[in-house]
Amino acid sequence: MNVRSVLYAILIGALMLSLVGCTTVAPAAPAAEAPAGDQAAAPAAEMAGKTFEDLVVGYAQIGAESEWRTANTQSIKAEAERLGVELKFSDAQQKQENQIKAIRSFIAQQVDVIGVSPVVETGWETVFQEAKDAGIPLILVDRRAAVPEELYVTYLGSDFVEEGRRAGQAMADILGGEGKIVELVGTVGSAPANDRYSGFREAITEYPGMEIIASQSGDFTRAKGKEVMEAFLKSYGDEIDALYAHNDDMAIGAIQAIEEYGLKPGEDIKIVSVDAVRGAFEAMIEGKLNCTVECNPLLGPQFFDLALKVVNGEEVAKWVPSEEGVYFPEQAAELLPTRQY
């Protein structure tokens, strides 16, 4: 072979090295690792979970009977719309065949979770199990329901009972532990009023000077707290040495017949009450009032946040309760200015 064929070999076989060489650079490992990467961020994007402004909630609410359930209201609403959540929300008027309509609704509506302030106990359980079938969590807000607890997620409200026994004590206290008391229940069959009733009494046992001689439902209205005393005074007049309001619409209600009747209620007849609206703090600086049981009713920030819990698969409590308090004349005026309800 001469030198011109050797060069011309060498020459070939360079070539032919630098083809082989790019082939094997060639090869796209990161676009092959690019769809693996892909499918993992799938699982991470559904393990996140729901935000409030994914929520879409059902609140079946009692009606508007007191300044209690209007700064209820006020609070879920506000919150609703502070959150970014889709509140579907329902007025039921007192009724429960209303309450139960909105449930059936918002359960075709296939919302991610229900809430519920049951206007009665009783009278619940097959739509709730409904609710459970459509897999729609469902949280009962303010008063409780007789249902099996499997039925609903959790309870967020007051400790009804308590309220009535702090009452019961502070009517013990205001009247030396003797006296005649006439009642203005609730409304009839309500968890409040079941446990406001009871827990008053239970408190009231280790008095025997004191004693109920009157007791009727005022259904938690002013209109009808008013009538009812009415009943009250035209039955038992200056027999009555103190009145015990389930509520305080109710008890500023018959603080209207007591002064029409002409004495003078928070003196002649004294008062206590449940809720701690910024009405009873007014009449307590009138003196018209001797004493309001706290019932907080600004339930909207709990109610968003355990919903969230909820919906995302987190364990809540049972029941979550809320903070109260028991007020009187004496704190009215200084407390009034920060009263939000």
Given for the second form:
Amino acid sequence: MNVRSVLYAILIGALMLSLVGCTTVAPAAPAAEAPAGDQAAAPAAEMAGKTFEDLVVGYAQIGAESEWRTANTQSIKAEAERLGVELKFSDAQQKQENQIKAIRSFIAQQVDVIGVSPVVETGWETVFQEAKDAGIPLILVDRRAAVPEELYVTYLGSDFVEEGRRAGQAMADILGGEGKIVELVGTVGSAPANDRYSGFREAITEYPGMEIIASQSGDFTRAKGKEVMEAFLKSYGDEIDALYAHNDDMAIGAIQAIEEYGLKPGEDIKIVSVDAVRGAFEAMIEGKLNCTVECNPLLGPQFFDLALKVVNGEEVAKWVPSEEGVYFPEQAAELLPTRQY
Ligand code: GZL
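Moving on from the form predicted alone, please list the structure of the form predicted in complex with beta-D-galactofuranose (GZL).
Now the full complex is given, and it begins with the chain already shown.
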């Protein structure tokens, strides 16, 4: 073999070796062409799931019956705006049939997720099943519904029984363990009314000197709370030592009735209520309310975080409870400026 042939052979060999030493990475096939199940081939964006800006959420709100509800609605709308979520919002004016219609409309529009605050606990199984059959996850917000757990992904809201217990213990402390109590109950059949009713009774059981002499629904509104308190005063007058109201709006209505009757709310009749809205702090500063148990309405941020996780197939707890406190007159003036609702 002459010199030229030897050099040629060496050159070819070196060339062959260099090809074996380096690999070229074929560009990832676009997701559409990637073999089924070959996640490694899918572009990163495809695996990231939806973002808030992609989200379309249907929210079936109860109505606008109280300061609490107004704050709750504001929190949900403001957070949707901040995140860039497309929010389809319905106000049912406290009618279950309107909430059911709204949920069916959201299903027809094929939203990504449905949020609902059930006005009452029963009557939801059919429409929740329709949402499940349509493959649309449903989140209970604020109030629970009496349905099988598989019909909703998670419940975001308070422990209303604990709120009732806290109100009962506060009432026992304020009354010194004895007195005749009238009760303004929330919307009949609603989870907060049912649970605040039972939690309060659980707490006062150990005080035999405490007696509930009358109990009637004021439907969580000021107007109805005033009306029912007027009836209580007509029937029992100054026999009444205290009022337990399932929300601050009914308590504020009752305060007006007590003053018009000629008694001093917060003194002649002690008052314990629930929600801790600004109106309650103002009433405590005026000496007309003796305690308010917090029920947090500012659920917008937690709701949309849960909605995005659910839509992206992430695990979420079956119940996400709210953090809440109990407030008394001596704290009211200092805390009022800090209250967000
Ligand atoms: C409680 C909420 C109740 C409030 C009322 O989570 O559902 O409904 O306590 C409101 O003020 O009307």
